[in-house]
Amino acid sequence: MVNKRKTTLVVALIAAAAVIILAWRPTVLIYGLQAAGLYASIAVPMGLILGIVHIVNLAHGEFLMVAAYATYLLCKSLGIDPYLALLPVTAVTAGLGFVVYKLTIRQTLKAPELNQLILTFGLGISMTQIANLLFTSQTRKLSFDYVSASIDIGELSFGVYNFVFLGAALLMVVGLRWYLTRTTAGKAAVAVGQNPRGAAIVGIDVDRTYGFVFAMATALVGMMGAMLITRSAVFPTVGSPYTMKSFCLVAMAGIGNIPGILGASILLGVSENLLKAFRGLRGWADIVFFVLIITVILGRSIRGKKA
């Protein structure tokens, strides 16, 4: 009963804040939701890996970068739209993720967590340096007319294209939830994430499940890399900031809480755009996620002591 009241209170406060922001400056909420969609759609695959494989992938953003470069090359060489390149790029990124898992990640699953962090950090640095050698640090950008689409509602005018990322995030959350709760393979993955030894005893191939989940997560990151190129320039370190933000969002939501990542992303996106609404505070928008993650960790620590 107490938890229900707390949940109701939180929902009521969020709804009230949304109404106030919408009445005061609607673009804060609009662009906040658009940013949240981008953050969530990139963070959810990291949450999937952490929740089932139990490893923090610090090369997460570099897989995004590889997919963005692959999409750029396909679009330039074949003259196609990124959304037509999305399927082959997603498949290639999934294959890359599976190979990386088999050759490296698999070898450290039973090693100390620090070794795992160092491994994925090293993978990320290596991928960035290879991109530097192949493409240099020069930024590359493709332009598409549909990205500048906007809507006018009275005196309010705002871009609408970035809502595609919110749609992608929602589909990702709903799709993964269905997969993990409704399919045999998904239920097996959940069982492996909860108790790998017990799952192995009942006949589930743990290593195969880990490899499939890692490949599926990198495929989702690859899909977002193909979509990212429609709104962002491509360069070797383009994915690095998303690794940190994704990790913070997963930590805020809690391990295994895929829908919670979307909620945390909305909080982050709206908070950033709220600060950007004030000219003197715009420079602080980039550190909002650090403040949020520290607040969440401290809050959980305090609740844990009380319990």
The other form holds:
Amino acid sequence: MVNKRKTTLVVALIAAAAVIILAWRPTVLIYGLQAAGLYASIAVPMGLILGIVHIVNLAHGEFLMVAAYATYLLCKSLGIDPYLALLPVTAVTAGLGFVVYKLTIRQTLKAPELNQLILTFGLGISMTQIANLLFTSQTRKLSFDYVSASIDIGELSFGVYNFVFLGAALLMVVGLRWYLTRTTAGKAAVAVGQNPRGAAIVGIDVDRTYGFVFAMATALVGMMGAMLITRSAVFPTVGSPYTMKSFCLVAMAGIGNIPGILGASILLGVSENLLKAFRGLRGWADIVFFVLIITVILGRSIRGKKA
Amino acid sequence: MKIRGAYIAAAVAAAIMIAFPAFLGAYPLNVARSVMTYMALAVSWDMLLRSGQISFGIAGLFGLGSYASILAVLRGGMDPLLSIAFAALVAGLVAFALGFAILRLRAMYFSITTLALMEIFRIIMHNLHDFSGGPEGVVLPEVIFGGDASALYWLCLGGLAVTIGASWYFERSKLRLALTAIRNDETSARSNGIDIFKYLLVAFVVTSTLQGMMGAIQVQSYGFTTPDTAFDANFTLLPLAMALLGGIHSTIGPMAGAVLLGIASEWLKLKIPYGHLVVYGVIIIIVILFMPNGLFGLARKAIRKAGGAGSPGSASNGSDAEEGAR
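Instead of the form predicted alone shown above, give the structure for the form predicted together with the partner chain, please.
First the chain shown before, then all remaining chains and molecules of the complex.
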């Protein structure tokens, strides 16, 4: 009962904040939502891995970077659009994810959690540095006309292309929800996530499920890497910031809560753009993530102690 | 007997280290300084790891120390040598204050939070234009000791000696038992009356102080810093790889790893200007997958096997094993 009242209060507060922002600077809300789409669509695959395989993949952003480079090379050599390259790139990163899982992560599943953390850290560094070795640290950019599409409403003019990422995020959340609750393989994956030993006892192949989920998550990241190239330049460390941001969002939403990631992304995207709206505070926008991540993690640990 | 042998070996090694500037040129001394800096960071990282807490924020405290030192000299007119102690104190105090919050976290949450703290420090230094010089950083009018290569070397060696001394004390005092107990099983450590938070705080503050001190020494030796050089992720990555390669949970392991990787990276830097750090990533992966106890772990295993086969004549090896076992 109390909980319900609390939820209503929170929803009312959020709605009020949204209305105020909309009246004052509508672009903050629009660009905030667009940024939220990008953050959420990259964070959801990490949430999937964390929720089912229970691995913090610190090489998450690096898979994004590999996909972006693959898309860049494909588009450059064949002259095609990134959205055409999306399918082959997704297949490639899924394969890469599967191989990486089989060769490395699988070996440390039984080891202490710290080993897994250090392992994925090392994987991330290796991938960034291999990109450095192959492509140097030079930034590369492809430009497309449709990216600059904009809409005018009254006096307001804003870019609409980036809403594509919000669409992708929504699609991902809905698709995963359907997969995890309606299909047999998805239900099995949830069972493995909840209790690997119990799942093994009732006859689910845990190892195969882990491998499949890992590959699926990297495929989704690969898809986002292909889409990322339409709006961002490519360089070896392009993915690194997203690892931290994704973990932050997953931790905020709570492990295993995939729709919650979308909500957390909207909170972050909007507050980041709110800071950017003030000229003097623009440089501080990056800090929002880190302050939020620490607040959330500490808040959770303190609440956990009380309970 | 064995222990005395180890002491003599350490004294000889120290004497050789101190005498290095007499027969090495400026470039080898510079390489030696960078190796010693990374070695000190690797040892200090390992000191916290002995309690089971893995920090990804070495670069954060390193950078904090370097900024504290350079700003104290530039804005406060402090003596450069004194500023190193001041920087160590600042890093220690910050760690003490933060420790109350973040040492309640465990495993991945602790690691990620230390990583986030590093980013926060970097962004703060990036944005306080008037105070910290913003993205362009700050430059000292002159380097400590007028840039004399031997003096800089001895300064760095002094920092390293303090770090090794602290680590040595950690290994031989009651602290080691407490930290090992926490690492192995927190619940049983607590039920045996160990004040977990107190020991973690001590370890965190001491290691942060050491990292801040090394940052200050580094910045005073080069005379400038920017947010991107002070908080360079390499200051986290390299010590981590070095400690893992040499063998964690010891003083000698990270030291050996630092010598091996430090010299190797200097050579690779010349051969492969872009991406030579891939070696570090690959080493981390290989060590985690195939030899979680590092080179010293492998050596210990080999010696034990040889000892099992029965070779009483290998007394000199025995002292090494003794050293490694601690």
